[in-house]
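First, one chain by itself in structure tokens, the form predicted alone.
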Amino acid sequence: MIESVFILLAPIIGALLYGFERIVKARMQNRMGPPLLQPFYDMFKLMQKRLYLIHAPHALFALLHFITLWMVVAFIILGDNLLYSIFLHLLATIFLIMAGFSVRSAYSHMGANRELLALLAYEPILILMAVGLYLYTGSFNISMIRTFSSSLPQLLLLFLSLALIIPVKLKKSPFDATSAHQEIVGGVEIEYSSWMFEFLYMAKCLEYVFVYLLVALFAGNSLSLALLLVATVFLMVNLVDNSTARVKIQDLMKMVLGFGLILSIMNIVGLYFV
């Protein structure tokens, strides 16, 4: 029952996380910042804008992106197969990339290209994380993974790799090249408006829930450790976001693949032989 409520409220929880994050970032910059509910005010404002539809597939891809992400979050909460959830998340991102390529806007194409390159950088790490948890627990089933004690000591390098790619997923500095408004004017989102843009906005909120659910998996059956890990990663991501400048998409790939992928492989190899 509580899982169903959590699934239904996932976009709202993600929006609250986003709102809280904006407050934390503002405090780090010695500013007041927006209220906690600002993401909801933004959503209501978006609903009042005039809707422009480029064509039906363009709108459909945004809807599929949102629904698929919501399904991914639901599968993780229900304790389904982790590998299946990661591949479904890959499909959700591909829908977003297809949306970017489905219109004639140069900015949309540039945004889709960057989304694709970022996907190539972080997706192997997500898969290796699932493999690492499988080697530790003997199962890809999330409900089974949650019954074990914390895997953090054995999978520390994989955990660090996951923390490295979270700024990519949440479009935070230094890895926010996919949402560089000064360069690509919104990227894949540029041709969306009103309630169609609302789906992309809520999908961003679901990404928050997705990444922090993955972080919590490393705590195993310890709820207190899960909360501590999520809080620590949350603060670190925002601290780095506030104190670093954006890197180019090529540098993003080099850093994520150069550090994250190597750390993940080292952890898998070490776990296999120990």
Second form
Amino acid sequence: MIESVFILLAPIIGALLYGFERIVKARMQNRMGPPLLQPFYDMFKLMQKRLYLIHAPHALFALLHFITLWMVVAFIILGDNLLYSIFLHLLATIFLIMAGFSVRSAYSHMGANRELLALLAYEPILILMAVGLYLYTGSFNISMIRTFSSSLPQLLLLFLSLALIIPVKLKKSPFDATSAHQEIVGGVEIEYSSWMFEFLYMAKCLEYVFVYLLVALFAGNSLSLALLLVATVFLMVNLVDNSTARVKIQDLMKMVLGFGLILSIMNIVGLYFV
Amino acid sequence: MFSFKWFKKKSPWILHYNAGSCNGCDIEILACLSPKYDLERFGVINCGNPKQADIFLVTGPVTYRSRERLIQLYTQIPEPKVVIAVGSCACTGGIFRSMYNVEDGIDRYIPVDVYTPGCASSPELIMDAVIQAVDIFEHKNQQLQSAKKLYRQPVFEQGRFCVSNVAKSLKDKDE
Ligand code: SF4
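Since we've got the form predicted alone here, give me the form predicted in complex with its partner chain too.
Next comes the full complex, this chain leading.
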């Protein structure tokens, strides 16, 4: 019962998180920042704008991206298979990439290319994270993982590599080359306008929910530890976002694949032998 | 009925275009977004994408090279949209007036809603212009919505609600 409420409200929770994040970021820079409900103001404004539709598949891909992401979040909340959720999330990203390649804008193609490269960098780490959790709990089932005690001490390195890919997923510096606003004008989202863009906006909010649900998985059955982990990661990600500059997409791949993969593999090998 | 009125007003997204300015006014616009003036507290985002923008901030006298892009960018912004001319040269040509390679001001090419004087225009003035632009945006939106209701079909023609009308009706409302 409570799960279905959470699933229905997931985009709204994500939007609130995003609004809160914008305030936190502003306060870190000694600014006031926009109101908490700013994402909702944006959404309602976008609904009133005129729509420029490029072609039907382009719009459909945005819709599919949003719906698939919502399903991913739903599966994680319901406690379904973790590996399955991660692959479904991969499908959602593929839809976005196809949307980017389906129009003729050069920026859109470049954004889709970068999205693909970023996918290559972070996807192995997500899968290794699932493997690590499997080795610890003996199951890919999320409801099963949630019954165990916290896996943080054993899977600390995997947790760190997950924290490393969060900026890639949420498009934050230093790893925001996929949607670099001053450079390729948002990448794949460039050709969307009005309420079609709203789906991408809401998908971005769902991405927040997805990432922080993954973070909470490491806390096992302790809710307070989950909240603590989410709060810490949230603050750290924003601190890093505020204090670093964007790196090139090649460096993004090197850093994420280099550090993340090595940390994850070390952790898994360690688990195997200890 | 549920009204979107309170929502639209709070989320103006800005597109900033340099039509051959000396960079003085651009720096002032960026200063507006910096911690000291913090334009973001009004919900402003400096989005580089015309398809998602509401307010078009233009600096500089229009050089021959930039005028096509100016019109392209203007037409790519979905209605309702508001144009702000920032700085003397965007308003009238400023110190570049009647030079051989510039048009005098952007209103030769696109309708302008708010003029911001000064060389360079100060951040306070630009903020004031943006706040006014939000009001004009709201007004244009209402006109679009009522027109849509009247004819039962979208009437989103380019430049249908020209500047002078809006400015006049706003002035009438004030008086
Ligand atoms: S108004 Fe003055 S400061 Fe502004 S762009 Fe023109 S010349 Fe430069």
